[in-house]
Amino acid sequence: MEDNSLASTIKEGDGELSDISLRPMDLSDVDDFMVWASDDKVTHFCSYGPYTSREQGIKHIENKVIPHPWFMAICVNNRAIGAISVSANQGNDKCRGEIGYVLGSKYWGKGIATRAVKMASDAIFAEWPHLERLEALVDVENVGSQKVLLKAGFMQEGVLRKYFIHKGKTRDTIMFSLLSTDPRI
């Protein structure tokens, strides 16, 4: 059987995260996909959730993260306790991808989402060679995110203004990008 997982160690002071780990999603993951996808704080900057129901966890698991071409969990310990994707473009923007994450609030502030970014960064450009750049787009408000992708390498280009509409409300977005040829920190 062929491991799918990409594996990383984050020495931290207690051994409950010393096995950080990326792998495809499945159905197996709904009970840990809830516990964030249920949680205000987590879901605040999604487009999705709070989800109420583990019904609307496994339909988002087989409509959504299934059929993605580049779905991960975020794990440690091989549980799940977030997610990372990455979406492709088509046609004359191939060149470009746009990464998000999400991860429980538990495991927030740890370094855990910051490894799993570096760590699918890494990844994609050595499996989609045509990638050139990798993007990602965060609301100004949220400002644990931005640390993320700053610590991950990634480079802050502006602020994209009434970008988009989440949740009702017109918002100012920034970009964000890591270009292939960029050195890793």
Contents of the next structure:
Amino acid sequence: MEDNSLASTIKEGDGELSDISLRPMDLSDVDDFMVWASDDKVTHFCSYGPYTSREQGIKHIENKVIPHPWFMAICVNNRAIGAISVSANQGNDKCRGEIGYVLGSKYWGKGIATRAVKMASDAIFAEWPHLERLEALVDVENVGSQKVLLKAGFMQEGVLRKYFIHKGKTRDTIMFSLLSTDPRI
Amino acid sequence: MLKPIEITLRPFKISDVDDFMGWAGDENVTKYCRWNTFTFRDDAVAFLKEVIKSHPWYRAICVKDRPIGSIYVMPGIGKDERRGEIGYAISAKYWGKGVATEAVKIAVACAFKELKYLDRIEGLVFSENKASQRVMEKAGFIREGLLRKYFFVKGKSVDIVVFSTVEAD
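Form predicted in complex with the partner chain structure, per the form predicted alone context:
To see the whole picture, the full complex is given below, headed by that same chain.
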């Protein structure tokens, strides 16, 4: 019920979504996490899910979220409605990080993911001076996410065929990037 | 038209180390590689030992059974395991004779056959390395795009042109 009132708050206050914030995610967010992690519409293009038990959610936060170098909850009124993360690399790969994000389906179509990507990009380039390239790999069929990245100022660099295994199948993916020197729109 | 040089591919032996230094110790060859030029024979011996022991697919490119270069296909791990990266280095003496192109064609056919789980072989070529981009094209790879500031090598970030061949190609 609380989620419905949260979603309608955003719908009524159309326009400036000034109350979107990013903060580190932790175990206390598990029930909010399960709202999107149990939704197969949301997890269709994710490497995990859909989850069916709270225990799976707890394990995921313990194993994947807490040890992660940069993992934020996307919040409205400090309640998590999605997540966004940037991976860190070593050696020859250290100048680039991969961004990934997920949003509860009730919040789709309001520009929230685009805003979160812009906020995360600004934050990560400031926090990691060695980072020169943010990249995102999006399934060729995930048109919604492709639009998010273009609106956030990322550049499409190419289609990489049979690039990786997703839920048992080899998929074509589109590579996007934003450089620290690119104009932030 | 010049008669093409006949090349063969075979696994390395430790006794190939001096021939190996012939290209791996040459700064002209390693200019567009991610790895550093070999300066000490001992490092080359250690490297070949490791490759012989544990690399999934690494071959010497030979002319009359003498190594004049190397070529490898390196699969990823986990979700990346059906994707292999191809890399090659040829002794400068043998540049401009179609050696790399021929080696790549042979390597791709062999790797897809021997590493049955592979769906994709890709080449990540420095944008300044025009010669290697021509090798990829002549060997039938598709140019998929330019990845900006993809690698950090020898103190700076470099742009990469990504090429690929998939089993259906």
